[in-house]
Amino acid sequence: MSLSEHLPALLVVIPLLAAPLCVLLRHPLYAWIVALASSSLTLLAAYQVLMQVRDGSVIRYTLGGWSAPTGIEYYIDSVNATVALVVALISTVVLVYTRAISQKQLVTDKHYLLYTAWMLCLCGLIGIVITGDAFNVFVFLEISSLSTYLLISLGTQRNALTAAFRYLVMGSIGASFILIGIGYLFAATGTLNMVDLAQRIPEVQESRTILVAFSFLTIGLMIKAAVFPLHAWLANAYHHAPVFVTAFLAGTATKVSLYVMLRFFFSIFGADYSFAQMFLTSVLLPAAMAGYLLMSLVAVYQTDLRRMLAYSSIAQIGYIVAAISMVSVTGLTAAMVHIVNHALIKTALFMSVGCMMYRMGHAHIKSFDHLIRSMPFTVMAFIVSGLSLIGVPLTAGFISKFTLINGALDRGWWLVAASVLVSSLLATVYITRAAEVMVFNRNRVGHPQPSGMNEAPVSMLVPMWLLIGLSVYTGINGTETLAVAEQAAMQLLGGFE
């Protein structure tokens, strides 16, 4: 067998082996090199896997020689291959960025713990995405969650421990709901293989067991994805975690949970059962609309950039959930495109905030008077990424929102289309308010700015601008991204092969 045939296994094995190696090395530099090399190899493997399934084919990789449904398999199509590539890309780029700022914000003897937890989190997230076994989703979910709790707790303030504990409580509740739902699925069908579940559920879908399983999974996934109103854990976690950890999690964790939502609702239960018989649109759409309207409004009144962007993330999740609720090719295309675009945009935004914190020591908006004078590259990165978040034409965010509005209009949901525009106007308010302070406000008494150039290190600026460049390219030439997303949408609506 060639190495290319084992790429699905390598996606999980590489970061899993890197984690204990970081513990054994313990040296900050060596642990970082191992983590970066492992993440880069995972990125390369994810890209090769995506190239193999771009034509609509599917990879079914069996583990241990036990064929499904008896054994465990990895099931990879264009849907999860795209998500896996995004997760690996964000991890690799942010790891390059992390080296300089972690030396300043993290105690030296905790660096190896950072990279160990990072690799375990990457392993868990990739595993969730590519596994074809429902119980394995829970196993990998716990691996990523436990490592995420540790990553958040590494924040410099004591509030980081509180935020990690709150996330632990909410995350445990969500995981418990998911585990119970999977247990009921097994009780009703006698299998945990996702393809097999999709074939057997229609035979027993009228039973109360399937109803309970569907209900528990819906609530658990909404908690994990931070869908309004089950979003309470996200704002504190993003605010108090180290900013480089927040950049990584903002681009990966909730996106993976949204992918699992897509996989369960469309591929396993089927769109007809989930949305026609169980009226899931009546649950998800109001929650999504309330999320992107209310959370955008809350973001307007925030005085800390990290908290502002945290509430903005909840609003962006609302867009994706609204797109999922449309149950159409256009809607699912918008969901997939926005999963990718928002991962790039929000990661770049948090990286720009990290650059500001590297020099200024905080993220208070009112203290950034005329920051463009001393940190022009960082401020411009924030502005460009912010414009993409708003959805200005020629940006990645515009492609996402334009597709989302088209999907809403195709369904005749004029109120949804209008509310998306209102939410975008609110995003314009909180982004331009911060940008105005950085560009136009002159120094006030008590907020002196450093004179001359005082930019963040090049090792932080380059990866940040790399993501911004990808985002701008996607906005200008969005046909390729839309084509991949549309193919993924059709595969989701068609179910498993």
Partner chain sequence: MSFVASMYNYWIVIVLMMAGLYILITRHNLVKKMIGLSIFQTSIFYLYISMGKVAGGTAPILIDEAVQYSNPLPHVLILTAIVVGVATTAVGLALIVRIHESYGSIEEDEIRVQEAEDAQ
The other form holds:
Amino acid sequence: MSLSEHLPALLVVIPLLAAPLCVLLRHPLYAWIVALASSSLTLLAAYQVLMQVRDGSVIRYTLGGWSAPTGIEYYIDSVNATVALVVALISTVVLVYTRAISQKQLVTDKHYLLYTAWMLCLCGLIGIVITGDAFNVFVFLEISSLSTYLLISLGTQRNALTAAFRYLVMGSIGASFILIGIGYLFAATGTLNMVDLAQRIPEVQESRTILVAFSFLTIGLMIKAAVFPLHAWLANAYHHAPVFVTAFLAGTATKVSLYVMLRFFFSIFGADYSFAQMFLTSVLLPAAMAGYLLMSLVAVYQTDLRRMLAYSSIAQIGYIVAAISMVSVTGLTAAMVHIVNHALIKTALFMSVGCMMYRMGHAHIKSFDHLIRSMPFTVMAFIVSGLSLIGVPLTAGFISKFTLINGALDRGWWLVAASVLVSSLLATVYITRAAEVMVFNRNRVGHPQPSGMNEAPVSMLVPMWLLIGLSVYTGINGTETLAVAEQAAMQLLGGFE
Amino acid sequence: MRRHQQQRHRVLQIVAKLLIPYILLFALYVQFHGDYGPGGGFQAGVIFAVGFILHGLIFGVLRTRKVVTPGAVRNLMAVGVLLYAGTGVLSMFMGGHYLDYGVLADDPLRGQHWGIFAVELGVGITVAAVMISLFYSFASPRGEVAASNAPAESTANFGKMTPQQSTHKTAANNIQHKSPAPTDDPDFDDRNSKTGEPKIGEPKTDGKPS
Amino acid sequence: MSFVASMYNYWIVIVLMMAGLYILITRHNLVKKMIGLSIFQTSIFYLYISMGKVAGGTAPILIDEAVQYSNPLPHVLILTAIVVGVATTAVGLALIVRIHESYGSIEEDEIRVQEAEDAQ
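Structure of the form predicted together with the partner chain, given the form predicted on its own:
Shown next: the complete complex, the earlier chain at its head.
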């Protein structure tokens, strides 16, 4: 057996092995090296896996050699291979970036804890994405959630502790709902394997057990993905967590939950059950629309950059959920593209905020007067990725918004298309409001002017610009991303093989 | 005063000394007999940790921390996970799938046996270490006043006494000789630990920075 | 009535679950919130385990003669879920200890007052 056959297992095992190694080494630098190396290896493996399933094939890897319905298997098609690649990519890039800023924001003897929790979180996130077993989803979900609580509590302010605690309560309720849902699915079908579930649910889908399972899973996943009415934990968590942790989580945690949503709604229950019989569209679409309109509006009034971006994240999740509720190839393509693009954009935005915090020590918009003079690269990064967030042509954000509006118009949902435009307008307002302060000199008397260049370290700028370059590239040449996303959409609508 | 206290707990101490070896032995039995009967790493790990937790309750956490240092516990936690994941990787190198124990020996049955043995041992070590470290971090006297928003103090470290910890009377008694107003009345001691915060600059109850 | 009686395990689950959620929502003491969360999670364990019971079935330990076993799979799943629950409780309590260190209180309303002061 060659190594390439074991790639699915390695995706999870490499970070799992790195976590205890970080504990044993305890040295901040060595722990960072181990974490970075394992994250890069995971990235490499994820890329290889995506290339293997790019032709529409499916990898099924049985753990322990126990064949599918009995044992646990990893099921990888182009949907989850894409998400896994994004998660590994963001983890690696942000880890490079983290070294410099964590030295400034975190005491030395906590660094190894940071990297251990980071690796466990990565292990959990990738595990959720590639597993083909419903109960395994819950286990990995809890691995990633528990380490996320730790990561958030590392924040410099004491608010981080209460934010982490509130997230823990909400997250545990969400995970417990998912656990109940899986339990009822098991009670009704006698299996936990996703492919098996998809085959057996149609036989019993009239039963009330399946209905209960479906409801619990929907609510649980909506909490985990921070879909609008259930988003309360997100703003605090993103605001008070260390900024490098926020950059990592913003691109990965909610995206992975959205992926699980796609998997359950489309592959396991089937689009027909979820949307035609359960009227999921009438639940998800109003929530999504209210989400992106209200949260964009709330973002406009924020005084802290991190909080502004956190509310913007909830709005962006709204777009993705709106795209999901279209139940069409275009809609799902838009959802997949936006999962990828928003991960890249929002991570880059939080990274640029991190650079500002590295020099300024805080993220209050007001005090960033004329910041462009001292930190030109950082401010440019903020503006470029901000434009991408708005959806200006030639950026990645444009591609996803274009596909999203296309999908809405296909369905004849004029109101949705219009409200997406309104929400984008609001995004323009909040990004411009912040950018305006940074670029123009509104020199008020008594305000000390920063003199000369005071740019963040190169080790932070390079990974940030790498991500921005990637998102600009996908903006200019969107065919590759769109092709992958479209294939993923087809596979989702087609169900399991 | 210290001797006085120790005499008061003499019965408990002797009973504990008698019991602890059997608890540990039973844990090992549950661990290694798990192949043939009910048992396994989870249960064995918890029982094994109970031996140390009992020691901590009777003799005070500070003495237990000398028996098993927090550093050792932390390393054992990591070793257990490594053993578990390493067994899986080993089976991968031997030509099977991840955690496919069948390939670990010539005879698949024997391979399964060895695989389960190693994995459960890893689980047992980790569970025991985690339970002990949970006990340490909740029961340990927290000697240093933590600055409110300084990131400087670490999770497993000792800030100040919290109400939860004062329920562990023996633990509180044990550091009593360091508190400003020593008295023999255990109730007073309890009140003291609830309301009075240890003085800044008081010697750290444990020399080891964790 | 027989409908109620024959489903008694579900009634226990529902009562426990609602009690847990109620504590979680109404109590302002963080430790009590954790207790509520634990009760809530325990009700799910009970749901799974009672689900696996086969009437007249015995424990699934290898015996030579053929007997009816209860379904062992829910037990195994719940063993994992219990560990997860313990871990959640531990992390939650550890956070509470640190919150008490920083705020000097574990009452949510008092913490909120201090948070509001921090924000200014």
